[in-house]
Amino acid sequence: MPDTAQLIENDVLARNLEGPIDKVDPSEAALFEHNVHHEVFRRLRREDPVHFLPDSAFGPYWSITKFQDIVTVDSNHKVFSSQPSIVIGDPTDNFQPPMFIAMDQPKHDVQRRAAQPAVAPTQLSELEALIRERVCTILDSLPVGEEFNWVEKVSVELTTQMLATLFDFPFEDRHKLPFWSDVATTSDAVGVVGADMEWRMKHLTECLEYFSRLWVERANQPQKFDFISLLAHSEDTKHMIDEPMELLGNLMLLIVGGNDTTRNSISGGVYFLNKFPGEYEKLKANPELIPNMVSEIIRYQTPLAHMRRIALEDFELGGKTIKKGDKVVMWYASGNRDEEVIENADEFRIDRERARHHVSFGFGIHRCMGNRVAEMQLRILWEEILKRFDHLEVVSEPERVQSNFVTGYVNLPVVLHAKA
């Protein structure tokens, strides 16, 4: 007989693919988690790409679905508010610490502006030699020919001492890091069934305290360029101490921009590879593609599955009139299979022509401003990869996140195979 999951998804996914259009809901969460939200934004890319569902667990909200429409969406930040959040729903507890991404100009563009430096292309240079000495070392101490986790070994490790050097953080408690990026992410908003509101309340508090003592230090020491010291010293930023929840707003956007999204690339490469092998050994007999890759990893991946804003004013799209004050959700995990756009979109193409054209990082004022340091990561990890084994085999499939937001793995179960 079929398990539970197998029941909860055939059930969820029939619903969307074989009821009435104006039906359909890509909200629900269990479709990313058994990883089937492909099919029913093919569907709605195919019958009704700019879709209104009038009635959901988030309220109603249009869906748009295809690359170019999501480009001007997110492009147009006049009509289309990032406030007050960018996930499709809204607590059920009202917690919802303010953050820059969800925030319109000109207050935006101050307190981005104000930590963008840690992540400046004068950094990066820094950053690489420091970043390929710890993927060395996360490397060199995995066991060889036996199975193992690849998202607790090397994903949420190496990501966990990024993030841990762009805050200057503790290093001894740097797991405390990874550890807050998924309260943060775990919340009925996203559509977590079950999340308790109030223990993750609890521990996005104890966040904020750990980081308050954090800038009290910075703020008294000379700036460096972290993004607490940043924050710290900045003329426009420097009294968000006395703004306790929109410090810990600010803090919840950093954490989980610098760990869910690389983290979930990384494991996503080494699913991707292995279910593409083709691809595989393209790349093991041509490394120089390595960086062409990383993009394509992105792409196919699509660490984050929607942005959501708010209308302000009337807008037409697709032959559609979204009304002002309409809850407006860009489902980039649909604009990157685009077949309109990207040729063969569903195929993963390690030598993809313009393989960097694709919706992941987003467009316009909210565009990820750690893009290049997430794709850093993945570059020199591939590059160290390829030194060291001959493959790594996936030996079962992953278990995925439940989020309709962070498209991600909490197992990926694998084998390293040395070079002969």
Given for the second form:
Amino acid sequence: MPDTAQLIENDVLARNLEGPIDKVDPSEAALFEHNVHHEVFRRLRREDPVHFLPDSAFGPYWSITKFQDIVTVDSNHKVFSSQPSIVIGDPTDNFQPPMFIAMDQPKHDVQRRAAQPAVAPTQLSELEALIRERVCTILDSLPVGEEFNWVEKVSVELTTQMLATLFDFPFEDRHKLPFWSDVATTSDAVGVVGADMEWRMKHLTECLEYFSRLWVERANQPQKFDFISLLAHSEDTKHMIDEPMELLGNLMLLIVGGNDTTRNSISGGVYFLNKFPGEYEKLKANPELIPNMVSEIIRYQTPLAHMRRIALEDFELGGKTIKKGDKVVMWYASGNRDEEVIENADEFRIDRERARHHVSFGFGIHRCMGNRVAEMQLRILWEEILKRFDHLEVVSEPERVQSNFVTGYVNLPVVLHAKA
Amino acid sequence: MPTITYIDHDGTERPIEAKNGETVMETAIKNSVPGIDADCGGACACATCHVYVDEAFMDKVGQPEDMEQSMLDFAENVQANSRLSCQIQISDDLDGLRVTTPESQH
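Since we've got the form predicted alone here, give me the form predicted in complex with the partner chain too.
Below, the chain from earlier opens the complete complex, with every other chain and molecule after it.
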């Protein structure tokens, strides 16, 4: 007998694949939870690439599904506003703290510029040895020959340690970071069914209190290169401590941005190499493919499925007129599978030409600023995995996150096989 | 055909015979010149084809437009002669142009 999840999946999927095109709604989180969203996006790219849905759980919205159209919208920040939010829905409790990813110029620019040095390439090269040491410690502590959850023991642990470093967060308390990240993304604004918004608010308030203490401490010390110290010392942002909601919003942005995304690419890479065993062989034969594979993992996973904008004026796109005030959702998850730009886009190919040409980081002024941190973590991790293990075997299908925003894994059961 | 010389962070020079009408970024990618990532493919939508233009060519190359300036604002180690190479179109006027790539693209 099929389980409930299967029934839901089939119903949602059938409606979106076989129902009338004008009713197609790719925002249903169940599609992502069951990893069938790609089929819906394939239909949209083919039949209605700039797609308007007049009625959905998130109100009327446009879906932008082709690579080039996404670049057009993403790089046109004067027409497509990021305010007040970059996810498809608005939370039912209206609790929407401002953060720079969800701001337009000029405020966006000054806040981003204040935070960015923490993740600039030259700063990162200082961190490489430390990250490698941590990756080694994590990998050396893993059980060989017995099943465990890769997400918990590796993906979450590694990204948490990295994030703690970027915030210079008390290391013993570091597990608060992924907890707050999950709290921040567990919202009805991204399709999570039954999200407890009161509980969410309570824990986000705790997060704010914790970081406010750190802020005061850092403000009274000489400037360093962690996010909090940079923000507390920059002329443009040093008064953020007096705007608690703005501080909280930016904390949520930096925590989620540095956590969920890389976490799920770390898990995704393991899963894809198991789905495409020929690629795993290629990798073992030629570890120099790692940097290219890292970009391919980030494309294939697309850890953030969408970003939303609001049109500030009428705009023609793909023969349709997006009206001033309309909500526009760029589906990165779709753009990254657009066959017109990416050859055999549904295949995971670690030696793909121009693998960096993907939309996972977004484009334009809101482009991911942590992209180099993400790439570095993945690169070091795979360098060290190949040195240690003959095979990293996925032993059953993963359990995935229910969200139309974070595309990720809750549980990825694996068994490690030692080198002969 | 104009010659464009790419100089990497370590000082290695790579003179390339370029085609008029193509951009400094495209020419680099086609000739596998290292140091330029060009993630967005030439849409002026990232800043990963950042170069420093030789002072002697600054007038001929011209100033960045709004969008390019917005993207340059978030690149690392930006100088007065910083440009995105996808926005510099090659013509006979630029024969002999020298551009230096930064240590890393962000």
